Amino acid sequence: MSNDLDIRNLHVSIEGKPILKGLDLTVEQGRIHALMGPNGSGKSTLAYTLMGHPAYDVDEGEVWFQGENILELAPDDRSKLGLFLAFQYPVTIPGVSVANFLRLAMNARQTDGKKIAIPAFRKLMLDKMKLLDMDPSFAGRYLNEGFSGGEKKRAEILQMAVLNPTIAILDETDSGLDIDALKIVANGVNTLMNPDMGILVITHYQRLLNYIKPDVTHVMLDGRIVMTGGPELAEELEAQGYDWVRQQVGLAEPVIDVELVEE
């Protein structure tokens, strides 16, 4: 049974509008994949579809993980299999501390129904916070309430550390981060990366990939993967832009339908 995430001919629409149009992608365990593309190309649609967001309609295709087509599973069952999504815009939960949220998340993923004992959870959480060079007092704060952009993303990385997924999807983790916060978050991802984990990093810009080095880079346009290469592809894309990609793969530039009137 493969622990890779295997996406085959995925077609997804929102309210009847096609977004993903036959996307094929495999994220292997033990490798970092970068997915780059302009706004509107379908990157976040892919992330939310993989986790089972109800607003996205799967019209065709399969997503295989841990021997199952996860498109047939509820979001919590996908998480229990080892799939994890770090959101571009993490939600705020007033009154729920980071520690309690993490313990609830861990208990929800237990396949045997047993709850992790508080002392065991506390030790695990503090070990992970030490690994990520985080102040233990962070665990007592309400989740994302009053957090800076960098703190919100660090909370996501801490969640990833505690849950220890097989495949982690990071949806524009660099969004809203200054350079110092970007380095801290990237260092956390690099610290957690191991041969038993595969990571899909979704981003607009190459700057994040200066700190999280991908093994494979994919370029997405109009709901499909149109180009795949090594880490050097991200650098070339940063230098040349997405029009260069369109020229390389024979895609016309997008047409802007604007009605013009004579003066």
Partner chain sequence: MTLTTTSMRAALTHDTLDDLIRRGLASADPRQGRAAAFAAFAAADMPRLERTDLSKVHLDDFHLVVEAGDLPADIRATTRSEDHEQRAGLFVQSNGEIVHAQLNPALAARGVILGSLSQATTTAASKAAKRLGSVVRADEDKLTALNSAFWTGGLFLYVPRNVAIEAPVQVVFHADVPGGAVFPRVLVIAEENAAVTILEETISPVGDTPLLAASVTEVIVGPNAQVKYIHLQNWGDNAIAFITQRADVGRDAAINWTHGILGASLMRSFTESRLGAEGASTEMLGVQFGSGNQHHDIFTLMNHVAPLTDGDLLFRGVLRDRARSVFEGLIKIHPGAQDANSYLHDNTLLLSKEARADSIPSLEIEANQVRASHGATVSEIDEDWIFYLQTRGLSRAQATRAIVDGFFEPIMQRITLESVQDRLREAFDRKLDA
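Positions refer to the first chain, counted from 1. Only a predicted model underlies this, so the values are computations on that prediction, with no experimental measurement involved. Think of the rigid core as the biggest set of C-alphas that the two forms share within 1.5 Å after superposition. First, how it differs from the form predicted together with its partner chain.
- For residue 93, the Cα coordinates differ by 2 angstroms or more between the two forms after the core has been superposed.
The form predicted alone done, now the form predicted together with its partner chain:
Partners and other molecules omitted; one chain follows.
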């Protein structure tokens, strides 16, 4: 049984329109992968599909995690297996406080059916809030209601910190963060990162990758991974833009997978 997330030949469509067109990607435990690609190339589609959003139809392919093809599983079962997504656009849940929500989420994954003791939970939550430099008053606020863009992103990472996933997908967690917040959040992610965790960081900007250093960088175009490289690929991309990638992989022709062997 592997804790790696192994995506094989994934084809996904929305309302009949193909978005992912044969995507292969493996996120290993203990490694950070960056995923970059132009707007609309399908990055969030990949993230939602991995979590099991009902609007995304899987036409072909498999996703293996913890010894199972998780495409058959409900989103909550995927979560309980250790998969986590920090949303690009977090959802507001009126009337549900951050603390209450985190407690529900923690209780949902207690295998013995017992509930986590309130003092233990409070301590855990407050520790993690401190890690992310969040004011304790946040715990009492309704989830994402009236949160600023940056606060929402921070609240996503707070959830990651509390749930301690095996594989975490961060979908543009840097967008909406000011430079100080970016450092704090990145530092939080680095603190959470450990040899048993794998992270897929979806981003448009090198500035996040300056703080969360990827081991591997992938470029996505039109629903596929078209290039894979080391951390320097992200820098190259920032300097040269996606037209350079298109030229590299042959713009007019069907996109080619560039297989890079990792050490």
